[in-house]
Structures are given as structure tokens and as C-alpha cells.
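Let's start with one chain on its own, the form predicted alone, as C-alpha cells.
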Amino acid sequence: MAKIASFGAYVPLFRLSREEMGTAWGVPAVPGERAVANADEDSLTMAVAAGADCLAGIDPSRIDGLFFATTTAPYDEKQCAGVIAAALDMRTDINTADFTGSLRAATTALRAAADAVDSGSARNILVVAADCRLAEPESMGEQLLGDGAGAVLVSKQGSATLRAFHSIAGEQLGVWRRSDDRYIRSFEAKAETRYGYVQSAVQAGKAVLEQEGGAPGDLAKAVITAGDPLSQGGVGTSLGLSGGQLQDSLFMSVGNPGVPLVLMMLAGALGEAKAGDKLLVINNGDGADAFVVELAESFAPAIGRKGLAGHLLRRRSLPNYTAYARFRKLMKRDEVDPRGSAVTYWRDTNIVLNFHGGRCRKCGAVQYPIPRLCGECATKDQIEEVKLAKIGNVYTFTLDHLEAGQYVNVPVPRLVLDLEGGGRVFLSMTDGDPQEVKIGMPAEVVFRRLHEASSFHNYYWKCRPVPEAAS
């Protein structure tokens, strides 16, 4: 059967307090705080680094497929899922796919890589989920919301068994945006929650607990989605769950991230699961999706894998609703419009996405990027193609004032950084304080979204300061 060999999650850096944001308009606030995605972060970005997160210490070419689940893609019409490969550094003849359209498309494209491992089709899928999702400015929604991503490594191989999936169908409006909004809407928030969410999250989970046999004092514990904790609580009362089994759903520390929210949730149990464990999941959207994950034995921990917890505990506190405002672009603004080229862009995917080097095979050095000439003893036509380090510390910087072709009074941090293994590279910096910037500082490159040009999106790679801890 189909197991789980790793998982992986992320959190963005920044946090907005929910009472700075009830302040900002005069309306109550709800307890605790949201996560806010950085200004060049989007639900591409965020699956990268929660995909990267669970192949930590797993070579990337050993995987066969990478399904890709989300309501907020980059783009309607082109698949996402390639891209996040890419960036992955994974091999080109794999199987990638987008889920999309539903609360629940991580559940659905976790069931469908299992159902490819099981039939033998592939041996590992890595299964990512990312949102970014937006409520209408001053609703008590956009307090709920929260941005995240998750990520599981579905093979023939692993510590956790997946079985006896079951899905329960169901139609009523819920939560909706069609193809022309930019914000989420939901008709009546005790009848989403009563009709919609808790009657299709308790007959899913009930048939799971039927065809297992077992009662529900059995499970160590059990990942239930939710929007709130309170009805969270309801779906586990009405299975017979006690308080201590529900694992934690963020709703204090990130808020709702939609899709994603369920891979998050068991990335946080499955870091604490000891060996026989069995958690029961259930995620709902449109329906209901439940299954058990029983583990032979626990989780060893991975070098480089920061998981849930290690992600929770990385934060920095916004300021105020204006700089949320602003990463998600609520304020309307003159902008500079960047000059952009697909066909550079699909030429130099080694360089951009894949972010490979070249090493002279004559000297040995290691340049970025990939050089015709060797940069060191000149040698010509004699560059091998290479993996670059993604962790390194500053050569040298610079504190630019001027971003976009537009002053900025905080400048940005243009760093060199000598690589682990090889190779100097340029980047601008992300997700730090540019006072705190100083040479040899340990720093760790981060796929990010540059600009929109020439209508469509430019990712490429910044970096940003490693914790003194981590380093």
C-alpha cells in the first residue's frame, strides 16, 4: 500500500496581529495573529519551499510525479506544477498535474498519487499544496484567512501506511469565488458550517472508523480541518474524539490557509508520531475527505527540514495593516512595467529555475552563471553543468535605495554570496532587515516571484538571512 516517506510544510516570516487589523477599521478583532505572504511570495513560491522542505536530504531525481494543489494558481491557463519541478531541480520525464477548484484538492491529488503508487505507475509523487487567498478588506474573513503551504512525499517506501480513503460528495454554495472576483464570498456562516462542514466532515469520518474497526480512542490523533477551532471541535464530538486527540489547527498562529491547511496539519502530527501510532484525517471542501495514516515507526528527524514547528518558530511581527496592505496590492499604484522575455526565459531554465552552475573541468571553479569562458584560467568550451548549493554566506553588499526604476526610502540589500561547495552569486535579499546585514552572514537562496512582464510571471531566486540557531 501506498506510504508516506516524508512531509514537509511552510509558514511565511511575517505575522499581522488580528487586533492591528480590527484597529485599522474600527471593527472587533479575533484573537491571534494571521501569516501574511512576503510582497514576491505567491502560491507558487510557497509550494517550492514546502516541496523543498519535505525533500530535504532526498534526491530530487528519484521522483517520478509532482501534483500540485491550490484555489489561487498564478495562472488559469498554464500548469503550475512544471514550474514548481523545475525549481525543484526534478527530472523532466515525470508526471506533474495541477488540482484546483475545490478546499479539498490536496486530499484529492494525495488519494490520486496514492492510487498511481498503489497501480505501480510511479514510486514517489511529491504532493505540494499552496493559497494565498483574499477576503474582502474590513471582514471578519480577511482576519480568518491565513497564507501556508504543505507538502507530503507519497511511495512504495515510508514510515506511514496510507489506507481506507473515503469521500463523501456535497453540494451547497459554501464558500466561493468565481473567475472575475478577487475576493472569496460565502453566503451564511452558520449554514456552511452546519450543513455544508460538519455533516460531511462527520459521515466521511464515521465511514473510516467503520471500515477500520477500531474505536476512536484508538487514534493518537486526528487532523480535521476547519475554519474555526470551535467547529472543529463539534466534528470531534460527534465521532467520539476527546479534546487532547484534535491536532492543533493553526487557527491561532497562520489563520485558514484553505488548500493547503490539511498537508500543514498532518506535517505537524506526523513530527510528533511515534511508532503505531494511527491518525485519522479528514478534510472537507465541497464535500469531505477522510482516510488513515498508521505509522510502523517515527519520523527520523531530516537535516535541513525545518517542518511545521521549525516554520512556526521563524516570525517577525508586520507593523501594521499598511504593510499587509501592500504585499497584496489593496492600494492601487503607479508601477513600473519591467521589460520581460519568454523566450530568455524558457532558453536559461537551467540558470533561472534549476538553478545549475558551471565547473571548468580543466581549474575546478565553479561559476554562476554558466559561462561559454572560464572566468579563472580562460579555458574555453570546457564548462560541466552543475547542482548549486542553496545555503552560503555574504561576500560582499550593497544597500540599494533604488527598486523598480523608483526611489525607496528602506533600501534593499544586494548580496554576493559565496556558496557552500562553489559558486558566487548575485541576489537581491528578502524577508530581512537591512541593517542587520554584515559580511559572512549565513544566508539561504529562496525561489521568489520578481515582477509581472510582458504578462506573465517572472520567478527567480533572492536569498535571506539564516537564523543564528539554524546556522
Second form
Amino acid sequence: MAKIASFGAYVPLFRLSREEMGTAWGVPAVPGERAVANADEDSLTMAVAAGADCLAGIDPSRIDGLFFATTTAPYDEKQCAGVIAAALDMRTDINTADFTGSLRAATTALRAAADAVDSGSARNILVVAADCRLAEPESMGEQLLGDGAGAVLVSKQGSATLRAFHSIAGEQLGVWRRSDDRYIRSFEAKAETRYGYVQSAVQAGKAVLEQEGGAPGDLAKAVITAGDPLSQGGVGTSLGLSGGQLQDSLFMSVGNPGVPLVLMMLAGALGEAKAGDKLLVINNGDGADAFVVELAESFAPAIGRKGLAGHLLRRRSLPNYTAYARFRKLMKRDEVDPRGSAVTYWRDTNIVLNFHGGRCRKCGAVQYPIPRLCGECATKDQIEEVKLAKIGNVYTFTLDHLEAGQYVNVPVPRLVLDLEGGGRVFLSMTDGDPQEVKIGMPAEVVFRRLHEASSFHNYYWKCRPVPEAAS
Amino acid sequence: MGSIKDKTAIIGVGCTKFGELWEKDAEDLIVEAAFEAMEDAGVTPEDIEATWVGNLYDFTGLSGSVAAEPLKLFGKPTTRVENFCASGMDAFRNACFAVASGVYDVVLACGVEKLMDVGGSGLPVDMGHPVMRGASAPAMFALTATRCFHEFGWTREDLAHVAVKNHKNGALHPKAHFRRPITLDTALNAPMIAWPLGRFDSCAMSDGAAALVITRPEIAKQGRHKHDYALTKASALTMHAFLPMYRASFDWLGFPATQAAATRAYAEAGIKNPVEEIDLAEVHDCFTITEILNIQDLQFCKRGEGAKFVRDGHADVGGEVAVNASGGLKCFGHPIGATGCRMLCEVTKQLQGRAEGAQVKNARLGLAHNLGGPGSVCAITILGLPE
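Here we have the form predicted alone; I need the corresponding form predicted together with its partner chain.
Okay, now the whole complex, with that chain kicking things off.
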């Protein structure tokens, strides 16, 4: 039976208090805060971040597939999973697919991955889910949503067994967005909760529990996704679960991120779980999926992974709603994009997406981008392609007020970064306070959307300060 | 390797006013500069046998027509030269080789740039790659300042001294973009462009053109400037990395392109002690930090002592080497393709004792230096008077 070999999560750095959102519009606010993706983030870049977290310490060339689940794919036509796999430096002879359209897409992908592993068509598949959804400005939905990503590595080997999958195709309108809609819509929430969400979730959960046998109290945790804590509690009660068994819905800290919620909650549960624990997972959206995760006695958390807890610890408050509005481009502004080239972007995939550099076989110098002649000793065609570390230290920097020929008030830090293990890169900094940049400061390399030149998403790398160890 | 020393002579110089010349186009500028130079030399357009024109931005695609069309140099060769901020000086350099070879007797080297027509803040930045990009010119040079602050303990005030000196000089020059002296406080309190470089650490965006008539010394001896033509003592041009930001061996404490070009130029000119022998230097102060590093790279002082050299007044007119007596790029302006030719006009006039701004007394040997890219190219020309 398929196993979970690793898991990961990603929560963008920025949080906006719901009180601030209420004040901005002069409307009541619910408690807590929501996570807000930076202006250069989208579901694809967040999926890369969660995928990288999941693959910490794991060789990406050993992965046989990548499934991406989202309702907010940056492309309506063009696969995103392939871009994510390239940014994670995976092989090209792998199975990639996007699972979209439903808030349940993450567990659809997970089940498909488990089926592929069980059938023997893949040794392992990385399932990543991310969303960056928008609700109508001023609406309560805007306060309730949040951005984030989660990932699991489904594998033949692992210490967390996936089993007892049950799916319900519970057709009801629910939450929807037509092709041309920017904001999510819903009809009558009460009816949706009672007949749509709760009914499907309980039906799927009961089916799993019946198959498993034993008492509901035997479950260490139940990962039950819900748009709000109340309905999560309702499903739990119907299944005979106590409040203490319910995994935190992230309502207060992240908001409802949509598709990735189930994987983020699962990452949270696995981060706290111990050997021998049994978890029930119920995910909803156009029906429900439910399954069990059982941890073997050998279960131990992987080293190097930030997981959900690590990402929740790392936060920075947005000062006001305007910052959120700017990040999500709620106000239409004219933007100038530089010249782009899909041909150059494709030809340089190994440099641009795989983040590979070169090492001179003669003098050993590691360099980026990959030259034909060594930049240090000028030897011709003796460069071997190497992976570059995604962490380094600032050699020198500037805080640049000129961006694409325009003066900007908040400068963009441009960092010359010496990477661990060799290679020097020049990257713009994101997610950080320009005034905190110092020579010698450690910074990590992260995947972001740079610009929209030639009307495609030009993804590339930026860097951001490495957070100080959580105290 | 051969040498250009004493083989070519500048017999005429012309330079427009630099600045925001909204009402003039490139045709106006190049015609003004070229005719002033030809008049100075006592030649006519018919005497010009070949032309080289330095130009970087606005007319890319116009090729040799940048100069041939406005000057109506039809039936003769014109070549457009593009080499970052050294485009103008590289045009001069190629013109010198053509004259020295004996193929031509009288040629024109000129440069023009019309940055006001390009629009935007700062120079257009396009490194030719969709995502692996450079940054704005101030940002690129700021990378050196940040590292030098770290290594040498320099401060923004050290940089401000360069701006104050160059504005003091430029204020005296009728053709300079800016005509006002500034104080240290003005420089230090200006808005930031790319930390640690503020507005007064950066040269302005300027329009302008400059031109030179070049021949061989034996012909110069029969012309209008028979006693005070400017002899080419050395001409060096070196390339270095296009993207130094990606080079682990690039220390950002100086520019290898300048260091190599200086070594070559001094050897060609027979200069043993630059700071003693050179009377004035027009160096590429696109940013204040660049001037300080140029002073070091040109061996006027030791590495790490450039800021002190300026602070102590050694770079003043009347100091050890008058650095940017014209006001430099900072105050005179920097129309990219024109700058190298403008510097050569300035050095020529200084040697001839007819400087339009601050005159360096008894100037016998002068140097002009361009740095482009950031540090991707350096051109150095040394000019002297005939014995």
C-alpha cells in the first residue's frame, strides 16, 4: 500500500489582521489573521516552495511524478506541474499533471498518486497543492480566505500508510468561479454547509470508519477541512469525534487557502504525530474524499523540513489593507513589462528553472550562468553542469530605487550572493526589509514570478533573508 | 605589438553645450559639434575622408547614418561604434588607426546621444535576457560602494567630496550641464537613487555631441594648430566581464578593465610615475564612487586611498592631478556616445591653454578615461603637446 514518505508546507511570510481589513472597509471583522502571498507569488511559486520543503534532504531525481492541485492555476491553458517539476530540478521522464476545478483537487491528486504507486506505474509521486484565491473586496469571504501550499510525497516506501480511500461525488453548486470571474462566488451558505459540505464529509468519514472498525476515539487526530471552524466541529460531532481530536483548521493563523488546506493540515498533524498514531483525513469540495493515514512504529519526522509549524512561526504583519490590495493588484495600474523571449526562456531551462551552474573541470571554478569558456581560466567546453545551493551569503548589495525605468519609493534590494559550495549570483531580494540587508547576511534562493514580458509568466529566482532560528 | 604613440594628432575639436536639450535633435547636435571641430581645424566636410561615430542608445539600427546622414557624408565610409560608455572614445581610437595606417589623411571622430528623447528615469536597462537581468546603472555601481565601505571604511561623505569638487569645476564651464556649485550637505541630503548612491552621486541624463578632426603629425604641422595640435601618446582599450555580478573573483574594490588599460597605456606612453607626469585627467565619474576607484585604478594613489586623495585636494585643479577639471560626467553631463569625444576635446583645449572652464596651468600631458558596462570596457587615451 502507498505510503507518505515526506510532507511539507508553505505559508507566505505576510499576514494581514482581519481587524485591519474590517477597518479598511468599515465592516465588522472576524478574529485572527490571514496569510497573504507577496506580489511576486502565485499558486505555482507557492507550490514550488511547499514541494522544496517536502523534498528537503531527498534527491529530486528519484521522484517519478508531480501532481499539482489548485483552483487558481496561473495558466488556464498550459500545464503548471511541468514548471514546478523543473523548478524542483526533477527529471523530465516523469508523469506530470494538474488537478484543478474543485476544492477537493488535492485529495483527488493524492488518491491518483497512491493508485499509481499501488499499481506500480511509479515508485513515488510528489503531490503539491497551492491556491491564491480572491473573494470580492469588502466581503467577509475576503477576510476568511488565506494563501498557502502543502505537499506530500506518496511512495512505495515510507512509514505512514495511506489506506481506506472513499470518495463521494456530492453534486451541489457550492463555491464556484466562472471562467471570467475574478472572485469566488457562493449562493446560500447555510444550505451548502448542511446538504453539501457536512453531508458529503460525514458520509465519506463514516464509510472509512466502518471499513477500519474500532472506536472513533482510537484516532489520534482527524484532519477535517472546513471553510469555518463551526462546520468542522459539526462533522466531527457527527462522526463521534471529540474536539481535541480535530486538527487545527488554520482559521485563525492562515485563513482558508482552498485546495492546499487538507495537505497543510495533514502536514500540521504529521508534524505533531508520533509513531503508531492513526489519522483520519476528510477533504471536501464537490463531494468529499476520506482516507486513513497510519504511522508505523518507525515513523520519525524528517530532518530539514520547515513543515507547517516552521512556516507559521515565520510571519510579518502587513501594515494595512492597501498593502494587500497592492499585492493582489486590486487596483488597476498601468504596468510596463520588459522585453521577453519564450525561446531564450526555454533554451535556458537548466539555468533559469533548474538553477544549475557550471564547474570548470580544469580550474574547478563554479559559475553561473553556464558559459562555454570558463570565466576564470577561459578553457573551452570543459564545464560540467552542477546543481547550485539555494543558500548563500551577501557579498555586496544595493537598495535600488529604479525598477524598469521608474523611480520607486521603496527600494528593491539587489544582492550579490556567494552560494554555499560555490557560484555567485545576482538576485533581487523579496520578503524582507531593505534596511536590514547587511554584507555577510545569509539569504535563501526562492522561486518567484518576475514579470509578464511577452504575455507569459516569467518565473525566476529571488532571494530572501534566512529567518533567525525560532526561539 | 605596435604603438600609436606620436602617430596621430587632433587638429580640431568641437563640443555642444551638454544638458536637457529638449528643442534639439541628434542632427542639430552632431552638426554643431562636427562643424565646430572642422572650423577649429580649418577643414571642410569635403576634406573629411572617413568618419567614426560613437552612439549607444537612441539610434540603434541607424548604423553609420547616425553621422553620415546629418553631415551628408555620402560616397565615403562612416562606421558606427558601440562599446558601452566608451563608444565615443572607441570611435576616436578606430579613427586614429585608420589615419596612422596611411589609408586616410583627415578623418572625423564624433559621438552623440539624445537621452531626453528616450524617456524614463535612468538609462534603459536590457541585458538581453528575459529573467537573468542586470540592474539600473546606479545599482550596478552602488555594489562597489557598498563593498568599499565595508573594506575601506569609506562613507557617503567621502563620495560627496567628489560631487562637490566636480560641481565646483563644472560651474566654471559654459558648456557644462550644471552650472552651480554645491555643498556637502546638498549632496548628502539628496534623495537616494540606489543606496548608498544618492542623486548627487550620479551623473545626470544629458544630451550632447562632440567631435574631433584627426590627422597625422606631418599634416598637422602645416595646419591651423601647427604648434599646439594634440599628439596621441597612448590609446588602450580593454574588455572585462559583461556581468561581473556573477563572477566570484570580482572583488568590487576596483575595475580590472581600468587597471589593465592603465598598465598598457602607461607602457605605450612611456609613463613611469603617472601622478607626477600626468597634469590632468578626465576620468569616468558616472558615479562618485567610480571616480574614487578610477583614481586608484589609474595608479594616482594606492588601493584604499582614493577617497583620501580626493578629500586632501590632490584631485583639485592645482592639486597633484587635476581630475575632471571640466566638471566630469557628474556636472558636465554624460550623453553616453558623446562623452569620450567630449573628454578628448577638453584635454586638447587644456593642453592648448584655451580651456573654456577651469584651466590647468602648464598642462603638458593629459589623460582621458571611459569605463562602461559596469567595468565591462575601459578606454584610455593619453594626449600630449608636440615637442
